[in-house]
Each structure stands twice: as structure tokens, then as C-alpha cells.
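Taking the form predicted on its own, here's one chain by itself in C-alpha cells.
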Amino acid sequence: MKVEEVKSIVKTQRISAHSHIKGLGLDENGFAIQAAAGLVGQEQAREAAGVVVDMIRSKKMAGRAILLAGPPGTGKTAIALATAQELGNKVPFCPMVGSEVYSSEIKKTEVLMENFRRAIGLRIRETKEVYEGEVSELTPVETESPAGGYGKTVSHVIITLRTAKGSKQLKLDPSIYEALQKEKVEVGDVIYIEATSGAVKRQGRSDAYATEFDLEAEEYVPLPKGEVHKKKEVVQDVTLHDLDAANAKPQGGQDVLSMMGQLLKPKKTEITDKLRQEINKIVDKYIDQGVAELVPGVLFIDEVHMLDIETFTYLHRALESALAPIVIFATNRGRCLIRGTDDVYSPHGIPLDLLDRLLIIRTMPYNRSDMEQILKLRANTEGLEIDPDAISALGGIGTKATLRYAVQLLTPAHLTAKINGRNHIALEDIEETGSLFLDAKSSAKILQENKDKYMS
């Protein structure tokens, strides 16, 4: 008798360079823990970003800009993700780099806009009159077709809902019938019914059936309470940039040649300015009424020296609009050359009238015991086991090349153990694996030491 083992259907989740960030670290008077939230060291920057966040939260940042400087690997870019994960899970975190702007197919302009309204979400509540519960029964009526011939059509659909409490039969219009076969709803979902639109919202599986084996790792939810028929809030979460899209696209039928020409549409449309602000007067009415309140996220544009002069002129109206992102630049340059221009220098390729805007956040280097912290961190983050000698060698790594090298000799050395017939990566490995592969300076150095032999 042959016994196979069934594995495992979850999905494998990529673990991103910072997957362990959770925060900035800060205890209750705003002071940086050494080592908390996956942040380690970097104490001064970690509590001037806790103040931007109480600006922020205080809402006293409009019209600023925040800039993170500080030599290549410092963690400034995990500093700007600690500080939307402290504003809140639901706030939109947009990162770019300056380089983003330049693209053939749309203005520059156009990509700075689009990703300053991707990072201004739009919270909308609303109390609707639904019909909600776990669907025990969905059966299309059909008749015969109005055009004649032999085909059928669906003249109505009985449905029946299910709640802790009750139950209630429906009859439904075709046309909530599309709905129901766009949301892939079947008996045992649980779903909600607009009273008012007719509008279809699958929440999950109801949790009946949560003991069946199901291939796509099914989301389950508890069965409704109260009665089928309600008021019920609902809370939607969107950016601006999807009102955007979703405004811009043409509405066309459902026919092949339809299709035809949404797929042929270039993929990068530009969205013009006197649709943006159709949807920021509808925005506002929103708001007003109560039916809405904007969460302003974060934009992070990283290499903002990367930026020329035309969209540093245009950054000026973005930062001052009413409807504007907290905005985080990085840049690891010094005095250099802005771009756009032939002779104009400047700290860090910025315009000095845009400086003058910025808070100014310093990253420092890391010491040794910071990037041993660091680098045990990442390692148990990948699921990594680590002698504590190689995590000493790979701190020494760091220290002579850079702590971003030193990281990525990590799932190099676990290979290099693994073929040696081990689980965990022991001091051999680091060692092996260093001699294999070379940092940026020895390159540099043998280039410089061998440069007769290299075209140049």
C-alpha cells in the first residue's frame, strides 16, 4: 500500500525586504525602543517620525513635506512604512521612485497626480436597507425566450436567505441574477442584497461548512444574526485614484466587438483634470453630509533626486491643494546637480524654495551589534535557523561592505547548509559563501587593481 502526504494548499506569501515592519517602535512617551516594531537603532529618526505622526494625526502637516536623508541602507524606506503602519492599517501607503515619472506613454505630471490621489483614501459610510443571510436556496426560473425560437430565459430567481433567527424567501429580477453569477455566489454563501439597487455583496462561506475540504482555502464567516431584512451599515474603503479609473473607463455593452475595443485601449489613459474635479465636488458632498471622511495616506517617493525641475514646480501646487497625501521623500545624494537643469546645485538635488518646505529627517549608519540585531531579525523572518558565530560573520560582512550585502548572502548560506545536510546555517557556511560571491567595493578593488585588462 502506497501513503503519499497531502501538502499543503495555502498560498506561499513573499517575504518583501521589509515584511517585518510593524511600526515605529516608540514607547508611550514617544522615545524609541533600541529594538521593537522590526525597527533596531536609527532611535533619533524613529521619534521625529513619532512627532510627524502626531502632527499628522493632530492634522497640523498641510502644505509640508517630510525628507529622509541618509547614506544607501540606513532604513529609510522602512522608516516611511513604520510610519503609515502607525496611522493605521486602512491608510493607503503609496511607494514610488523619481525615475516612475519618465514614461512614454503619459505626461510626467500625470504620474505624480495619479499617485498622490492612489494615496488619499475615502472612507464611506452608509446605513442601507438590505437583505442579508446564508443563501439556502437559488433556483432560476426560466420561460420561454420573448424573441421566439427554442432558447429560454430567466424571468425571475427565487432565492432563499437564512439568519440565527430566521428565514426569507425572495424573488429577484434577472438582472440580480447577473449579479449573483458575477460574485460566483452558491447555497452556503453568505451574502447581502441592496433593498434599493439590488446590488450583491458576497461576505464568504457561512462557517457550516468550514469542515469540507475546499481547494481554494475558502474565507468563512459566522451565520447573520437579527432578522433577514435590515439596516446595515456600510463601511467602503477606496482611494481617489479608483474613483478616478472608475469614472474614466467608457461603459460599453457586453458585445464581442465591445470587448474588442476595451482590449485594444491603451493600458495608461490619462485622467483629465475636469473629471478630477467633477469627483472632488462630488467628494466634497460626501463629506459634507457625513456620508464620507478622507484618510489622508502616504505618498513615499523614493530617489526624489531622481526628480528634474518641471515636476518639482508642479510638486509646489500638489503639497498646497486641499485635497493632498502626507508626502515622505528619501534620498541618499549629497550636493549635486538638479535635474532639468545645466548649473543649478543643490543639497540633495532639491530646489532650495522646495527645501524650504521639508522636515529634515538624518539616517545614520549602522554599528555592528545593530546589523547582528538586524540580521537576526531577517533570517527568523524567513523562517531561517543561524549559529550565533555566522550571524557574527555576517555582522563583520556588513561592517567592510554594506548591511544590504550581508542580508543577501542569508538564503545563499541556508542553500549552502542544506547541501552540506544541514537545517540551520552555521559559521562554514557564511564563509563558503562569501568566497563565492563578491560585495561592491572588492569588485570596485580588483577593477581598479586589474583596469588594463577591462575595456574602458
Ligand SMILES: Nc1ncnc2c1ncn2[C@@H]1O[C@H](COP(=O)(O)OP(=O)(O)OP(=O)(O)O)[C@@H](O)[C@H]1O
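What we label the rigid core is the largest C-alpha set whose atoms superpose within 1.5 Å from one form to the other. Numbering follows the first chain given and starts at 1. Just so you know, these numbers come straight off a predicted model, no measurement behind them. What changes on going to the form predicted together with the ligand:
- Once both forms are overlaid on the rigid core, the distance between the two CA positions of residue 75 between the two forms is under 2 angstroms.
- In a rigid-core overlay of the protein, residue 126 has its C-alpha displaced by at least 2 Å between the two forms.
- Core-aligned CA deviation for residue 377 between the two forms: less than 2 Å.
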The other form holds:
Amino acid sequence: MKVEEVKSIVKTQRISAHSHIKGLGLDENGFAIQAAAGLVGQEQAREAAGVVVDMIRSKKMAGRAILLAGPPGTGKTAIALATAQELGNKVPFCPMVGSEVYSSEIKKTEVLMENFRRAIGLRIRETKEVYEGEVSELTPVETESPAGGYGKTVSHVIITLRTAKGSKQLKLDPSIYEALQKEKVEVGDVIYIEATSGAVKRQGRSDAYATEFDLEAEEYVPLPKGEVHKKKEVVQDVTLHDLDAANAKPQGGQDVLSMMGQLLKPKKTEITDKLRQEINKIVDKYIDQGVAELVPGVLFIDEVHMLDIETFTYLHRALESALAPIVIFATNRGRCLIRGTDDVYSPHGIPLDLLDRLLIIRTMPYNRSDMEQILKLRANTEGLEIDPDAISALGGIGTKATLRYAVQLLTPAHLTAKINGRNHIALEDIEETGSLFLDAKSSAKILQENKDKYMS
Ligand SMILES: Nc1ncnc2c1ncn2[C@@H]1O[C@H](COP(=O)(O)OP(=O)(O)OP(=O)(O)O)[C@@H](O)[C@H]1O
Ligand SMILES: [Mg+2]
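Any chance you could show the form predicted together with the ligand after that form predicted on its own?
All chains and molecules follow, beginning with the one already shown.
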């Protein structure tokens, strides 16, 4: 199994609407602080999420599932993302939206399986022979290009690594020079180079180079102790999906046509069930040998009512497996039709037998003062100035429509303010934008009242 070159592939999250959220905002006893870490109110749901975090940390929860249920704009997605923040970046968190399974290229269950494996981490500890130290010299040595062109090529690179105990000069292959460039290694960085594979890891800037005026977020590390050439325990966090992807073979044959095809299309790799089983076997072996440790993470499926009966059945089975992450579902639906059936209605559009094994966390509509607090927070993170009576008017709109709608009005209101020659949002800007747009409820009402004027 390929482990050394495995790069973690983390799904990028669509979090811009939630960028103010930094965690669940609980105190040391697990009680919610009214406003903390970017979250306001919704105390019970936050405390429940805190219990979930504890269970995940103590690994008491693999294979269990949670449902966040509540009306639109009550913070379900926000709380799920806050849970991820609390877990930290060593515990995998894979967010997806129910409708993602409907891809025209991949089977629905395949999408689910891939995301399941993105949510299961493996911490691998290996003792490796390395050269480690602060880079005190880095010189590429060039020769005339052997191809006879005008260019020059790097024939090798001279690097000197320094530790508290001494220093060592190494002459390295050009391939390692590329690796050094990829990691953006410069003189003054602390790095290690794996002796067998030549893999380069930049650990940070040596703290001898720390300056008071450094504005960039740079991580400073102390000068390594011990010899440059030594054995070191290297810890690597990967997910099962990372391992699948790194060990999958590119699709297509070796003939010219399929190679052309690969040039035109981005290279696709095929992860088969057989490959996954093989990876599982090796993972099991690693765990038995004590080299690796399983880190069950979280699979977050937002808008779960978008899944259909086939995917629900598959999910239910997958949850039974020993290798299951914790699954957090969220939905704003009440009783509705289960997709893929003609007439099976169920609470939240989730089959009853699956619903039966979920722990359900409810989110409640916000009161006006919570809403105003959240709106102020959002305005702050977006760098917008807003008058108190404008906040209060937005709060009023939020209670009639949803919080999300009120949050979304902030940007157009800011534009209106600018057109009116102001930098801060005033009451009249809110009134003006409020009259330009409709929220979902009012729009639905207008449709209902003017049924005969629309095509249907
Ligand atoms: N308690 C809260 N504290 C701070 N911000 C919040 C809170 N609840 C919601 N928000 C913010 O309000 C907006 C709407 O919330 P969110 O998207 O989480 O609602 P939701 O319950 O997932 O809605 P939907 O059912 O429509 O998906 C987001 O920008 C979110 O970050
Ligand atoms: Mg949501």
C-alpha cells in the first residue's frame, strides 16, 4: 500500500455564510454561553452537539447517527460546522449535501461510499530514517543541459542542515530539489528529508529567524536537538479515501488513443470495491501491529430529505459496519414523501427504521433579540457598519421571514447605502432593499393569490 506519497484531500467547505462561527461556545461544564465563538442562543442544541463532540472524542459513538431538525434558518448547518471546529483538524469531517448523490457520472451509492471513507481517519505512526535540521545553505548546482539546448539543468543540490548538536552537508538529487521547491523551503526553515523516499517535509521557520514585525501567520519551531541523521517517529493523518485514491490506478489502457483521451480530460482514477477491500485488509493489519490507529470522524449530510429510498437503504446498512463514521444529518422538512417512493410519507422524509436509530437534536426559531445579535455579528464579519435602528428593522424582517433572509439582505443594503452616498447602513437602506426583494414566504403567498396569472 502506498502511504508515503499520500496527500490528504479535504473537501472544501462552502462556509462563507458561516465564517463567523468558531466553535460551539460552551463553558468547561458543557453549558452554552449565550453568545460565544460566533454562536448566539439555541443553547439546548449547542449543548447537545457538545455531548456529541465528547462522545466522538472518547470514541464511544462510532456507527451512531444524529439528526438536526428544525425550521429554515435556525442554525442547523451552523451548529454542524461548529461541531467540526470543536473536533479540530485531526478528526476528519466530511460535509456533503443530499442532492450530491445525483451525479450523472457516478452511482449514487458510490458517492455515499466515497464520502463515508473521507470521514474515517487513520493515524499512522512510523519510525523513519531522516535528515532533520535548520537549512543553513541551499545551493542548486547547474550544468549545461545534456540535450544540447541553451538551457541549463540542475544536476544536484547542496544543502546544509544544522541542529543544536552539529551540522551536515548533503548532496541531493534534482528530484529532491523539486520537492524542496514544492514545499517552498528557504534558508532558515526547519525541515526533514526521509532517507529512503526523499520526501521533504517543512516543519516551520526556525525561531532564530523570528522577528517582532512578522505579520504573516508563520509557524516557528525550535532548532532540532540531536544529530542531523537519525530515526524519527513520523505521524501521518490520512483518511481511508486518501488511501483509496493514492492506490487507485488511472483509468484506461496503454494504447495511444486512450492516452490522448487522458491528455484531453483530467486523469480519472477508478476506485473499485476490490481495491477498498484490499486497503481495509492492510489497514486492519496495521492496526493489529499497533502501527496505525483508527480515527472515526464525522460525515455531515445536509438536506438529508434529498436522499431517496435506495440511498437510505444503503446508508442504513453502511451504518451497521464496523468501519462507520458518526453521521450527522440535517433537514428542515416536516412530514413529507420519501424520495423514490410513490406514496410513503414519513417524518423528515426519512424512512422510519432509519429514523428510529437516530438521536434527534431540535433547533428552534430565534426570538428577535437573538436575531439582532446574530445580524450584528454577521455585519461585523462582513466589515459593514450598520445603525442600531437598521439592525432592529432587519430583526423585524427576520422574525417575519427567516434569519437567513435577513442576513442575506445585508449585502444589498450596503450597496444601497453606498448609492445613497453613505458608508454605514441606515434604516432607509433596509426599507429600500426590503421593498426590492421578496422572501420565500411572501413570494409563495403572491403565487397563491395570483395563481391564474402564472403558467403551471
Ligand atoms: N445561533 C447562531 N449564532 C450565530 N449565527 C447563526 C446562528 N444560527 C444561524 N446563524 C447564521 O444564520 C444563517 C442561517 O443559518 P443556517 O444556514 O445554519 O440555518 P439552517 O438551519 O441550516 O437553515 P436551512 O434549514 O435553510 O438549511 C447562517 O449564516 C448562520 O451562520
Ligand atoms: Mg442548512
